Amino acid sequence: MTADTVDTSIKGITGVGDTGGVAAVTSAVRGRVDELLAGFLDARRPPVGDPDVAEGYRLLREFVVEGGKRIRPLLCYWGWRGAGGEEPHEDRAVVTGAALELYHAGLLIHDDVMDGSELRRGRPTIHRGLAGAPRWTGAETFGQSAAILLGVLAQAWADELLADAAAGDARGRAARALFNRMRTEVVTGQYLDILAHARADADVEQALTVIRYKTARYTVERPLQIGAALAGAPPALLEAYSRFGLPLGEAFQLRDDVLGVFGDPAVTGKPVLDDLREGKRTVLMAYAYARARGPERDRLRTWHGAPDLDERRAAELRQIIVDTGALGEVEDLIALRAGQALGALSDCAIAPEAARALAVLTERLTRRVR
């Protein structure tokens, strides 16, 4: 599929009704997330007086409060809007979708540690930033061992807002089900991406089965339905919210790894290099070594995953990647699986208001610039 058919695809869905209404309602639901996190955090002060613990407490709120797209709770609303979720319940859907956006500030602060990133949102990371508090020797080792334990606090604070809101009854304990099994099978595509890397031979296929557990399954695919459980969804809505959200997570990183390596640091926030010195085994980089040959080969090998990877070597990496068509295969790639995504949308029984804010956040996703 091309990206001129997912445009008459989404022209499609959106094209009846009012997507300036849809807006209104998404940008609605996003502030009563932050205004929700900000007051949850808060609350939780230091149970001690040390001013280097605050600190850690600081940063991790500003982490929280004060970035991210608000990807998760937004599919977390709307899965519970398309599966009939009325008005009176709303602070249902909206808590548990400060919970996920919680639980992933959490899983970010551990996988900056993991890839030795220096930047998130334009900002120095959690174990930057901590690093740079102490006034002792050792500075690194610690920004990394309390960036973990920050991580670890911001995962028990999700699973003390997700108790509140789904505790009582047979929805809550369906989407609590829902929320446990994510949290396996993003911990399980963090692993597989770990070994990845340490094997230094994923081919196409098994880095989409990483990304499909990492980020597919999480950032979409377990949002929707997790929102639909709360409405009482029947397992056929469940199934057609998996249909679409599958292909759209996959998608979402697809993109990811293209400005991982193409990005501009200026909007992405994130500089340009990392994933190029790490070495990541991702499915652009997986289509660039299939088909590199000769001279192309060996600089991929040298230079991708180099720590000293300076930018004249890694301009000759993204001509490679282009060279070999793997920019392109990636390209087309998105397009199909965004085209997937609206395929089962268009075939999915929902509320039409929802199907429309979910066809505008296909567009937004796909083809997003940070």
The other form holds:
There are 2 protein chains.
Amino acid sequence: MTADTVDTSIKGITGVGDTGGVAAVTSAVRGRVDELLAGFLDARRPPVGDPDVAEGYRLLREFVVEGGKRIRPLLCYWGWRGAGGEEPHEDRAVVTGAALELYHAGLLIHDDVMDGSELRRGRPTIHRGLAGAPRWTGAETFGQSAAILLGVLAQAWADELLADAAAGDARGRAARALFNRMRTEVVTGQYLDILAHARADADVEQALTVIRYKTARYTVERPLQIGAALAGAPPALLEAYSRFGLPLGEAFQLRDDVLGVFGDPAVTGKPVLDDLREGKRTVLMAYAYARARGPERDRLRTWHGAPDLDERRAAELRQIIVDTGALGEVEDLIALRAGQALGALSDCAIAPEAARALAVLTERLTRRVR
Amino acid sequence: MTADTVDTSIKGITGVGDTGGVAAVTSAVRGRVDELLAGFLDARRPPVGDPDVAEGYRLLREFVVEGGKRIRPLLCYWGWRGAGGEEPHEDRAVVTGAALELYHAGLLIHDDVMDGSELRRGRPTIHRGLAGAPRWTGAETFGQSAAILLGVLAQAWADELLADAAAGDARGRAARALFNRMRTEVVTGQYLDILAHARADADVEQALTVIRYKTARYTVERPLQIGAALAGAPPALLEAYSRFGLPLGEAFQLRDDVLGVFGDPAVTGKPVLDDLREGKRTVLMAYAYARARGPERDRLRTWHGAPDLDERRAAELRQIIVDTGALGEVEDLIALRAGQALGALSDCAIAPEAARALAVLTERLTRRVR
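The form predicted together with another copy of the chain is what I need now, so please give it after the form predicted on its own.
Below, the chain from earlier opens the complete complex, with every other chain and molecule after it.
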């Protein structure tokens, strides 16, 4: 399946000219999540009166409120709508989505510490921003420690936000149980990811396992299911969301990996050399390693993960990724997974506007350029 | 007030020969918390089948189950008993105490990453243990990242454990609200702590603010109140627990700071040079900085926080801490706070066996050698 046939499938589900309402709702949900997060974080006053502590809280607020695509809240919302969620209980789905976003912010802050990343969403990462204040001794260490703490704080607060929305009844408990599983899965997926990096030997299969837990379940399957659980969805629908969400989540991460090497920094918000310099063991790179021979293989081993990688060497690496057919394999895999997702979506017995919205999201999360 | 008068006060409350029952209950609670944590962690199977992930889970389990004094669970339990908690609901207090302990394990794991500590409880810290596996590339980075993730996992699981115990009724919600405040307080206290370290200028007052949030509220006040809330305690008792818990918590941290410099590593479980090498900005050191003059001040500035500090220089620093009267000031402060705690305890309208147990804990947490 190619990108063109994916487009056709989307049109098949959404229908021409039928996405206006969905776009308006999506935009409204995003606005309400933003507003809710801003209000929640504004209400968190540091228990100690220190200007630098207040500055840490402010940075966290800014990071959460002023960036992010709100993918998880949107999937939570549409998962809820798809499962028959209706107006009077809408707040519950939106607050839960906001909790997912806040949790995610904490996870990203830690991710950037672990990867030593400089930029996120086009701005300095939290630990870099905090290390940048010139008056500190041991600024690097301070930045990292402060970022660990702010990430922990964001995750604890996410929990408080979720407790409000998921309290009380069986639906709330079901959503909560899925949230708990999601946390364990994503952290374990990240653990497997840093293991793969440390072992420096991840094959394609292992790299696919990492993205299943780190992204596919975490970013797509669980948010959909959490929303669905809040609407009292039966097990069959939760399973249907898995069949849709897992391939979509894999396609999304594969696309992200491709953009991390070939993407436009103005669009991705992070330097295009970061992934190659960090030596990320993505599926894309696993294919390249598996297929490169002789001098190509040597160059891959030498320059992938080299902190002093420059643009010329990066261009050579990109050429190897293309020449070995690794890029082509991953593009095929993205198209295949996106097609599987859309196929599974059309089999989901859900509200039509939710099906349309999820088809649009599928296209947005997997298309060639964002 | 001296250490001797503290002893007398304890005898006044506990009565001679009257602590046997309390000791048996304390020991039973500790046993049940251990058992509960072991069972809970044994049931957590990694969602991916990778031997190194399983090893990470195993290390976390070992860290939680095989070490720790269970101070917070004991305070939670006795706070609950003191507030009139009775047998049929005892599990709730014990499970909540176990959740506090699991949360604390996560916090310690992060603490050790932030401080770069080598030993904890007489064993390698989690990040050191994981970095020690010789086959990794970038072993240091792997150890730190893995420890960040395991700390996050412990905190998420603590939350799950607490959700079970604190669900459903108004008492549970009150306990939950206190737990939420506690998390924000301790993380903010740690933030203030690393700020003080980065600024390298903490005065006595600031160092006291750090220990109020990082230890006094977190270790003593909140666990007591959380237990009390589970027993439906009225606001007056929560306030009485504050008046007891805050000075006790401060005295405990001050004692810990003294032991960090003067203690026996065989007892404390950590190298006696760690605190001095890390340049910890404790109240003890704040007094020393405030009082040292001339060459003493220079030596303090040069060697406190020097990574290559040796035993001879450490002995000089200890002498300065004694000669400036800093140690004496802190010992006086410990005695004063312990006395305030015992005074407040005798004013608490709580069950007599709880008062006895808390008096015994006060002595244990603040006495000169543990």
